[in-house]
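Take a look at this single chain, the form predicted alone, given in structure tokens.
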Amino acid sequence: MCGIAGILYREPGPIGESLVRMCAAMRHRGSDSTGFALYGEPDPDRLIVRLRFPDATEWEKRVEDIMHSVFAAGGDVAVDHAVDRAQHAEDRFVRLEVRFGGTVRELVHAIEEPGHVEIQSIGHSLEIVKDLGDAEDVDARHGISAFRGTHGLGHVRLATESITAVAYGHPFWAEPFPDIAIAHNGQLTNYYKFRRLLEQQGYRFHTGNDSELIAVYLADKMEHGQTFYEALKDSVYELDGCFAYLLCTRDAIGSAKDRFAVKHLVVANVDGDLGMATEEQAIRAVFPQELDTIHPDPRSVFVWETNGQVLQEIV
């Protein structure tokens, strides 16, 4: 089943708390894992790195090794770093702030060189946190509700076609592009075609989840000169299958639905604040007043920008 959610505020607000409420309202759609893509104030001079160490017993040594590796590559890692609240868990999640003059691809290589680490996201404003369990579980461990920002995504997952593992949870970061994340509901039937094409260009995929592919596919289009809006429109006809997805950049949330609109999506605008989700009750968890909702049609594309501009079209 799975469920996706998005929130965009006119002014920075409690996006973490809002997304936790929205995902909690969709717990029945899947509680194998829950994840959040959170967008705070961008800083072009630093990158926020979210990591997971599968073995909690060695995370401090691994962080030290990463700091040395990044320094050797010409960067610098802040000494202070944040960790999750589960002191006795088998794994450990760490947040680092890095200053790095090279490419994100080079930074990924430096972080991975010591080994035994999963990169959940890298961005100037993006922070992806995903873990096993429902929204309350993930919030209790990672403090999602305390996060303030402009926009973000949430996802609740029922693992139907792949394993139940943190790496397979949503949202996915579009490696190696900073600040691009996706939450997706559906299935692609031409996944392997596009995976081969993108791998031939040097992209890597860490799971067999088609959502990870969509994020990289769209980011690559924008890297080659298309606008966010143009890339979304292409996806409606180039991606085969049933899908509804939300893709975030540093300053916008976009959505696209397939030609038959099998997967549901509902959107509400409340005095300029936007909520979007698989189910209306998720939006009502944040906006309890009477809602004027829209239900995007088949082949519909939307881009909601943080400056208030909205682009929409049935393609």
Contents of the next structure:
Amino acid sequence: MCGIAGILYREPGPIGESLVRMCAAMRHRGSDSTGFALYGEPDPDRLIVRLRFPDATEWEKRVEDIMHSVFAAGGDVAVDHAVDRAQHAEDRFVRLEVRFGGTVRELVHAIEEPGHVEIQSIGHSLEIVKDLGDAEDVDARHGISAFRGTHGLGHVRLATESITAVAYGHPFWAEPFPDIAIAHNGQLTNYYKFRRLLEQQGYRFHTGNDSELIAVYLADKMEHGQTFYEALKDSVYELDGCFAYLLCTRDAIGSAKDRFAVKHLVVANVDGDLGMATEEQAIRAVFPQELDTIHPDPRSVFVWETNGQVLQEIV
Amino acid sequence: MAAIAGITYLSDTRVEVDVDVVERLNRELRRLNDEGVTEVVMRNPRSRHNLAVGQGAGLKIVFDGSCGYYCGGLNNGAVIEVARNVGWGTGEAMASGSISVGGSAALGTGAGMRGGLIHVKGDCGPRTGAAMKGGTLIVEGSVGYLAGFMTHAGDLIVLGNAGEALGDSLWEGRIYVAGEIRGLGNDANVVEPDDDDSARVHALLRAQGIDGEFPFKKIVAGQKLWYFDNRNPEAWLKI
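The form predicted in complex with its partner chain, contrasted with the form predicted alone above:
What follows is the whole complex; the chain from before opens it.
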């Protein structure tokens, strides 16, 4: 099961509220955890960091330690930290905005230096918020509905391949690439092979979840000169399993489907605004009118850019 | 009078239902049928799943929009009309009755159907008519990948084109395609339909108001996979 959702507005709009509605409409597909990748106004001068402390002991001091560590690495805090309520009392979710001249890898190192913390996302535009429970639970705790932006992803999870835990929920950030996130519905069978290859190149994986691989695998291809579209096309044959996934960058959402079309994906273009989801009824939670929908074929790849351009092919 | 909110009696035999009230709806439709209602108009289906599942003979159910997954599944005689599109598994495992779809259908339309008729005016996605065990499935548009997969019996009639792996691992089902076939599945063979065959298929179409002569190709099983042949194990290994 699991359900994925994507939204892309021509003009900045209520992406948080839309994704919450879409995920709530797919609650029956899984409510072990629900997560959102939200793309707000990009600012090249600062990075938004979303953190989670799985153990809240002395968390305020640990935030200070992280800030000192970022200062020591040459960074600066642009906006002071904000905290969300969490499902479990021992969890703390923290949002920081930092100015950092170095690489994101160096920033990750500086943040992790003082002690155990999970980095949910780093980006100029992207913020990933994921927690246990269904869409309405996560919205109530993290204020997702208030979020405005151009595009984003949602995911409702029925944990089948790995444990029910916040870190194992979707969307996943493609560490260390800012602003790249994935929501995936399916299973990969050759995930370990690619994970080992990428680990040999210095990438790190934090969970046993196969979906985390896809984000890093695609971001690495783009790092090596491929376009988003080319990377997605490669994945159809290189990744083995059944999958339908949505990958977000700062200015596009892409999708790919496996060769056997075992996983659902429905897309609707409503006067230039795009809704995509595992189930049409999720799209209609945002666009209630009768819709003309696209059901991508097996092996089909799409890229929908925020500037309105669409690329598509069956590979 | 209404047992659940959202039901309006237009007359003793015609009822209108707001599909937003989806809970217990299928049970309620069966009760209305038992009460003597003969036609139900379903408003605002909003692509919801499992609508009009397990309904019996004597009832006509009309949806004024698009439905989600498994619409009309396990149909046991009802006449179901959907004005627009349907999702996965429409009419899955139906035994009798009919389902007509004004728009297009997603994956697995008529999968495992045993009898009755499904008529889709638009296109159908992958695995259309997979494991059909009887009945008639008419698609005026095209069908996707792996249509007629493991079809045991019945007629899958396609006026448009067929995707890859058509009729893969076919049993005794019959597939007729008027347009282009992108690729045949394992053990699927194209033959020319004989006159009786052609007359029978055109009669099935005329009964649905589809006139004209269509240049059908007929796809049948090569029967190579029906029995294990130890002189030709490669044929099995492909499955």
